[in-house]
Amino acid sequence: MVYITRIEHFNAAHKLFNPSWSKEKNEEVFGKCANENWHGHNFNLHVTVKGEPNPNTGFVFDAKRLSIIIKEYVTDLLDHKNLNVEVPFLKDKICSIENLVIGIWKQLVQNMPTDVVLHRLKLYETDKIYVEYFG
């Protein structure tokens, strides 16, 4: 089994906020991330697919084609957006990095060609914080 990873980048704003809690409770739990005026991140998304190399191309999957899929179904929807209000697949969800990576997985897995298997997503919110998701 061979794994290939494509890295893409997007910028987005959000706030961590549970609408069923008071402002004080949100600030207690989420701190600065509950800022009413939002805050932003420069996200790096690592998309890993797996399979056996095609004998005709040597590729598990064409990395340029993978980039196009990620752009169409993920980064075009997220880049320079407010995740809380402009992203349909995050509607009614707390915009944590955990919920974001799950939403990205769902976007990709339903639009991935049948000849490739989505293996893992790694989403960096900062240099010090990232999540991994295996579906």
Given for the second form:
Number of protein chains: 6
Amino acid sequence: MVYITRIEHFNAAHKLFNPSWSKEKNEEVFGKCANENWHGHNFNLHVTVKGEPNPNTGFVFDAKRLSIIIKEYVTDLLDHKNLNVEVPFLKDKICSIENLVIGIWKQLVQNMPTDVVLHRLKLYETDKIYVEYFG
Amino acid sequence: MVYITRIEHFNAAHKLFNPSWSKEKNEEVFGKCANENWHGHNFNLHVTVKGEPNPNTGFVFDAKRLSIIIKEYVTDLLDHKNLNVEVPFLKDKICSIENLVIGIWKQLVQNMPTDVVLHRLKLYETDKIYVEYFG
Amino acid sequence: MVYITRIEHFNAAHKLFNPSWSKEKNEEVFGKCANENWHGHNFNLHVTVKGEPNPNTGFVFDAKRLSIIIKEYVTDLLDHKNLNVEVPFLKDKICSIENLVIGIWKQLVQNMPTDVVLHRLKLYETDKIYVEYFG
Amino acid sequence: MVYITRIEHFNAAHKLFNPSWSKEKNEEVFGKCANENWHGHNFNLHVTVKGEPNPNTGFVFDAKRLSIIIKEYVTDLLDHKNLNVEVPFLKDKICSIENLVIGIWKQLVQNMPTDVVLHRLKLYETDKIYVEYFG
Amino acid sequence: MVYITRIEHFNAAHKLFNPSWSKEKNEEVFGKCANENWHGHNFNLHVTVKGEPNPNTGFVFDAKRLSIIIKEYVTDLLDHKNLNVEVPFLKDKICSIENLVIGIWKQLVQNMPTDVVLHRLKLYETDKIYVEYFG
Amino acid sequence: MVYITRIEHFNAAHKLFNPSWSKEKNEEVFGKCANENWHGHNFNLHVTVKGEPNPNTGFVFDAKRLSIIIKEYVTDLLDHKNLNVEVPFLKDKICSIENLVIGIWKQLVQNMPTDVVLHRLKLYETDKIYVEYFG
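Could you drop in the structure for the form predicted together with a further copy of the same chain? We only have the form predicted alone so far.
What follows is the whole complex; the chain from before opens it.
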């Protein structure tokens, strides 16, 4: 079993905000991340798939093909977007990086070809904070 | 003459938008950066000052003191903010990285102590795009 | 289950030295790392906790709160310190990066709130050497 | 159990090419990676071994000794080489990064001292693509 | 005057080889870089242009437009190529990084629009070696 | 004129301390950097030389030869050392990064071959602080 990872980027705006709470409660819990006027990040996404190398190609999965799938189902929906407002798969969710990585997983796992297994997502929000998710 | 640089970070939302243009014209010129719902970045700012090392301290300028000045006059005004809406020194400016670095320079140069000379700003918008400004 | 990681930094001096050995034996085993006059590093520490996202916050654990815990129990004790001389939890231990990461784990695991599980530490000593520890 | 990783580098040329296919079929499957005149990469290799720290040294395994083993059995055979032409352990293999990491594993695992267990290889082909292998 | 930089990547094979010298002389001067079977690198190219920001756009130069120019005149000619064999602007040149950066400058400066001034190229061959060129 | 840079590393201990001041005054000025028991860093040093490429080699200066000179006159004297105690060229100097970069310049400029001009040193003390010096 070999694991191959492709790294992609997207830039987006968001805020951390629970609509069932007051403005004060949101600021108390989320601090400056609750700013109503939004803030944003350069997100780095590592998508890892696993499998046995194909004897004819040496590939577990063609990294270029993986990049195209990530673009179609993830980064085209997220890049230069407002995560709270414009992303169908985050609708009615709090836009934390944890919920974001779970949403990206669902997008990818249901659109992944049958010859490969999605293994892990790693998502950097800043240079100092990242999440990992295995489904 | 020795040049010393301190690197600081801030995360912010913005859009590229000329209010004297139509929505269509803005999209034609700025592409997805014109998204009305905002997008955002992790910005990295390199602030360089120059001078002769003080014989008593070995310092051109104390990097911690430089960090405090950058925090007070720059990152506290920009971090987790919407650059188009909430930043006094960007009011009525197009929020390009070029105008942002010029605005940061003005904030710093007028608040810099007399014993040091502001030399250069370098500002990363993404891992692939940065600007430099020397006043 | 989502894993969230916070990265923190500290700078410290140390030497690799077994007090039950002669100076010659220490130099034979540890090479220039045994220098009696110390050397030092910029250490990067990745602290990973795991859990289910809280439905009200979207958080497994607030990264800012995690940062405060790391500061109180780890980096305030290590930053700008001599690891061999000044760190209670390394007393009578050889100051290898392996023993350092085990000591940091003990500091964190006994001071971690009950709503989160410490999963992994990753500690860089240089750009080319790191250790991982899972308890 | 502590895991310690040493990172090493090598630069090499290769092409992706299946000799049982026509030139057209190779270009269709491998794209510009099939260029008959070769292309190349700066490869970064992370070698992770695991064990209990030795009470006398604090080491799972001396990182310098690990570096020497990697040099002897891996990077001396790969650095500034043509992977398709000059590397005995890749003979008759398609020079994908998946086959490369499997070949490196075999080189290391059969030459690893008995006091340490090879745990994981991580191999970067570019800043955006890496593989992991656990044997 | 503001300086804006766009970073692009290309992967290529090359060797250092002076055809007027013997094989032995080439190996004496260039060491393993003279390997007849080629080696290769992931090259990172920083292209810096300078100018006054346009009052209507805030741009010195649109970074996406700069990226398109670099792709057309530089990276499409170099990416996944053999620098010694396949690159017209390096014909009959020794394929050192110094000659490569001079060749890239000539490609860009003669195809740069009149509203911008090419200022500097910075080209990384490895993580530890880079060249800069100002024309 | 082409500028070529070689990056080298060294790890060292130091403290910031003016022996003509009291302990209290040192702590007031230098904060935790004045810790009597030392702290340390992973230093990254960029050495830039300039010249015209030699028509026979394509080189301004062989990067391997540059590396050997840096090792002999700089990193062998600094790596795994205590900068305050063990480095002749820092004797009686305050061990700030400014004085360190000036000392490294003097070491290099007087031992540089006549066919190359030392242009710039850039020295990182941490990921967030660096100095530059041009002689």
